[in-house]
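Read the single chain below, which is given as structure tokens and is the form predicted on its own.
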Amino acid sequence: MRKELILNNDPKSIISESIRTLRTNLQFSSVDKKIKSILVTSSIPSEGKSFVSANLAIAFAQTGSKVLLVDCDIRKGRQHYVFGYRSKLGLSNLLLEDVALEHSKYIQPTEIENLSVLFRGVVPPNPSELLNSEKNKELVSILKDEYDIIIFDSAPVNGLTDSLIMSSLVDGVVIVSSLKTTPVNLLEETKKSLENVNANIIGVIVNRVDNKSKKYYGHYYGESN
């Protein structure tokens, strides 16, 4: 199992406990409507959103929920690397087919009970157009009926429309921010951009916080709005 899947590899670590706490916070982030689909994004690359997405998906799967992790960062998504999967087929390929009939062929089981993954697929020339297509809207609707929880690992917001498009298809959005790396003004711009498209921002995760000099991934703090 890949080293980034820390909730599976080291379930008693402080990081794993922080992710489970995040899971619980997200479950209680909405009183009136159950959160079933969550988009994880960031302001810029390398803030840890794929790490958070993968481990948050594991955390939900460990509760017995049927979980799907979708890598919808079809420009530079890396979940295939995180899970050690070699196939180049995934979401971008599926969106060129009949999604109702073919989607199950592209969804891959994992070694983790209750967790499946839809990887990004080949990098297309028109990522935003694919994500904004009627086929993608249909696919998300179908997947919501088939899974208890869906985690979408999406592209960074800064300079791209991908996450803004996807935010309208999910129940809630989580922003990952890296301590001492993410400029505050960019985080504010990210929040404003999502709010401008009426995204439901349910949490901000502060990533890479030192804990007793352990500088890998320290804590994850969810801040419900």
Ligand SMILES: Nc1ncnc2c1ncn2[C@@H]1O[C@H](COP(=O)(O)OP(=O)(O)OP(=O)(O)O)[C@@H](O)[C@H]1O
Contents of the next structure:
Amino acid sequence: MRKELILNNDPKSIISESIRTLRTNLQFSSVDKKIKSILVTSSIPSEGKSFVSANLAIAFAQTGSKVLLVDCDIRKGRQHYVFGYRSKLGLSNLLLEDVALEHSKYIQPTEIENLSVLFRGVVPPNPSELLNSEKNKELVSILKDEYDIIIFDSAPVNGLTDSLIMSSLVDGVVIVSSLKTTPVNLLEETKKSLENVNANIIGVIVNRVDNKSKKYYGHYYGESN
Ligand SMILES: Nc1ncnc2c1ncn2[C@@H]1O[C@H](COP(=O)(O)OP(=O)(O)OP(=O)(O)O)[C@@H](O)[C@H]1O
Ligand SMILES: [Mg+2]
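With the form predicted on its own in hand, show me what the form predicted together with the named molecule looks like.
Next comes the full complex, and the chain you just saw is listed first.
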């Protein structure tokens, strides 16, 4: 298993503590409706979506919940590398099949108790079309019935419709933002784009790297509205 799965490999580190705090905040983020499915997105590439998604999924699995991590970044998703799997099959392939009958064939168990993953799959020519399909809607609804918590690792919002499409299928969206590299106006635009499609933004994670100590920190800000 790769070293990025820090919640498993270094549970006492500062970032592991931050991810557990994020989990707790998400558990409390909605009083009326339990948040069971969470989309992790960001404005631009490389802000830490995949890192946060994988570790957040482990954090939930460690509480005993049945957790599924879905790599719905079917253009550039890399969760199969993060978890050290070689199989090329995943979500994009499943969406060409009968999702009700075939979905469990594509979901991989992991070495982490309570955590399964649906990897990206072969990169298709039409990612947005696949995500926008009725089959994808059907799949998400089946998965919601089968798992306690589903974390969706997605593509960045800027210039793509993929995350906006996915945001309408989940209970809540968290935006990962790397303060050092993301211009604030881009973060604002991302928030607006998500709000325009009525996404339920439940928080912003400020993910940043302290170059001096080479330590990583993550902070969570809940949405006040
Ligand atoms: N808080 C963190 N602690 C340690 N490493 C991190 C942290 N955040 C990100 N990284 C590392 O930074 C790199 C980029 O992060 P990641 O792949 O998660 O970004 P991404 O937003 O998913 O990118 P993409 O848009 O390409 O999907 C990875 O190597 C990841 O392990
Ligand atoms: Mg990613």
